[in-house]
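The chain below stands alone and is given in structure tokens; this is the form predicted on its own.
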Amino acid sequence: MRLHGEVSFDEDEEEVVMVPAAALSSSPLNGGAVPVTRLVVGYALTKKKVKSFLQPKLLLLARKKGINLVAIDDTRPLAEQGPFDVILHKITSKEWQQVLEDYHEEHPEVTVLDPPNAINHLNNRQSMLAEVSDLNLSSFYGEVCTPRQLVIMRDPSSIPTAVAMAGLTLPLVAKPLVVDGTSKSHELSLAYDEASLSMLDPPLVLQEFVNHGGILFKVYIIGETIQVVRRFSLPDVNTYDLLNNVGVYRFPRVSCAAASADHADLDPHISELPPRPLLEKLGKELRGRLGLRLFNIDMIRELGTKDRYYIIDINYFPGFGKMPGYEHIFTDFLLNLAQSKYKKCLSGG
């Protein structure tokens, strides 16, 4: 597995031209040559994801590369469009899902970045992190956990009773139930006191509130490539706000790009990055277990110790964007897959 860093890009190379794994099957691979092409990707996206994704850099690292991304037009039959090697989408409507399913069964050689039923598990906050809780990740290299959860779905008057009963302790945090990719569903808020809980509006998620000295660990994953960035968080709460504050405070979008803490001055056992190796075991054991390539893990350490660590939120197909050199390592990844597609079909795979 790559970490951030280890790529590197030439500005004077030459454009590299790729072999799509679609075009294999009429290639004569026993001896013959192989008709060269470029690597079709199409993109399904909404127009605030192609905004911050395809960005000039990218279109024109991806033109030297070989790489033709081509825009998907869902008032089209998607037959009627390609041929494709990649189809990339985040559009969430269950017609489109429907259509892409239909496709990829009458064209298993595309790749389908990701399958519609392995990004449904992210867009609801009740399964999200299940896989995480039965990872029971630990070694000498840290502790992986997630905070206790309640899932409210109706009525803000039980909400009291329930987190009684759960056992739950405050300060809590509520977030959206469902995952749209709207802003609104990356709002969030913190409760204090029990008598604000009714005052929330489900359906939500009530999170066990955990000090992590203001600082959170996004962890872009990209196929195998790993990049960490820091961002502030919310505060840490101790006993004196626990007395003194009631209600519920609501915050927007926590963990921007505008939040980022990575030249900030911190103490550095708050800013230090959780190590490698156990990165690298998260990673590869969330692909496994969710089936994605392309998504990234909110992270969290908490105060006082210096390696149990929290997950508290998965997105599918993050904000990219706001990653740096995040061109080199997209564009490196779509190679990859076609190289490797190219190489199982010339082995009879």
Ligand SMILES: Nc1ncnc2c1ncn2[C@@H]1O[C@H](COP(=O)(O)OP(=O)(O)O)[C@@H](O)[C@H]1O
Second form
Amino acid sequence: MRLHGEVSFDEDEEEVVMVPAAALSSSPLNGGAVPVTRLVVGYALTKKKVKSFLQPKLLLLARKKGINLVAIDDTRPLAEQGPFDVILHKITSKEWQQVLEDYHEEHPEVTVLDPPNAINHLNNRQSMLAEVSDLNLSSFYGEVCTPRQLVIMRDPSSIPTAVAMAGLTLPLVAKPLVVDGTSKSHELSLAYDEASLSMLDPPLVLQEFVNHGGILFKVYIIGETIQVVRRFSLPDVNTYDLLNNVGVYRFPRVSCAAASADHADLDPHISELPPRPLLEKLGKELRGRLGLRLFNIDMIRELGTKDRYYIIDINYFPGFGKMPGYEHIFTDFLLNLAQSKYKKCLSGG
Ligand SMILES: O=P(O)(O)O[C@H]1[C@H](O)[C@@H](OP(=O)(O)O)[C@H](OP(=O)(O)O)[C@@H](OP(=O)(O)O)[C@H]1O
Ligand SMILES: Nc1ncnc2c1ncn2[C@@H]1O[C@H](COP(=O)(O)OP(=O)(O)O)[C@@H](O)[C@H]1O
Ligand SMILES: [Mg+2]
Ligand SMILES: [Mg+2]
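Target state, the form predicted together with the named molecule; input state, the form predicted on its own:
Complete assembly follows, chain above in first position.
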């Protein structure tokens, strides 16, 4: 991170002068024509994520704000690239994780978004929710919990007995235990009866299905910024369904971007967004517990309740590109990172 007053010239860039982001508005340098901060952000993302996240409007605004987004070349040693102020990544391979950890040992001044060991918590549907199973937010306009669930590592024939012993209530959602961005990790099923459970394919997690009116809240968190969207979800399962259905049914990705419910005409008891103070408190709590700054939460409100919510899924670095105004939110987040690092440097932190 180049500090105050240094001038850096890139052969193909305008002259820029480093001043703390806070000084942007007052700096005499800020004639508005030349970006007066420089933040070099190296990124290591899949082609799919580059396509969905690094949209032209983000690249343009980043450039205007003096943020240089640089693709990390995975064919060259990371140490020979940069220098970077921030590394932004979403690559699941163990090799990359090791490269990043070795690099960060040599360059502790570089901000890694986000630390691999924190991301790993979300790559397993048991550890993912273990971090949030004992939240106590009831004084913030509602309670937030996680559905009861059971991890099955092997031996499908043992599942019916294990579920009976655990006292889980049907129907159950069966989810692959490992989440690695592949389509397999999103192959979910709904099980209506215990006997059929032996048809499932471990390792998996069996989670109690919670009726929620068919609407899910996707809560995006970028640093301290929170944005909620509504998505269509699985329909409720009533007693009649349970009595007249047996078996395990695979279902598609029902709550993706195309399933937006933001403009649907819905029962307000079902579609009303969770209260802002609850989301603010929840976001703060999860950032602390998960040690992450870029994630989203899939959250549902139990049907018939005013304020009992369940977190059913947490995703690292999700589809931010679909968030309205994400380019402003994300570039401001990066500049605030720089500013807080600069202040920390000044205070000898
Ligand atoms: O696990 P669920 O709840 O389905 O969340 C998914 C994952 O976060 C996907 O990212 P990844 O594929 O990296 O895991 C993301 O796709 P993109 O980031 O490619 O957009 C989806 O974005 P939406 O399609 O906007 O929901 C988001 O819904
Ligand atoms: N416990 C649950 N109760 C009710 N619906 C659920 C539950 N778990 C998952 N679902 C439904 O299945 C969808 C996918 O589940 P999720 O855990 O988010 O998996 P993924 O990581 O593939 O998005 C959710 O969007 C929701 O519609
Ligand atoms: Mg989900
Ligand atoms: Mg998910």
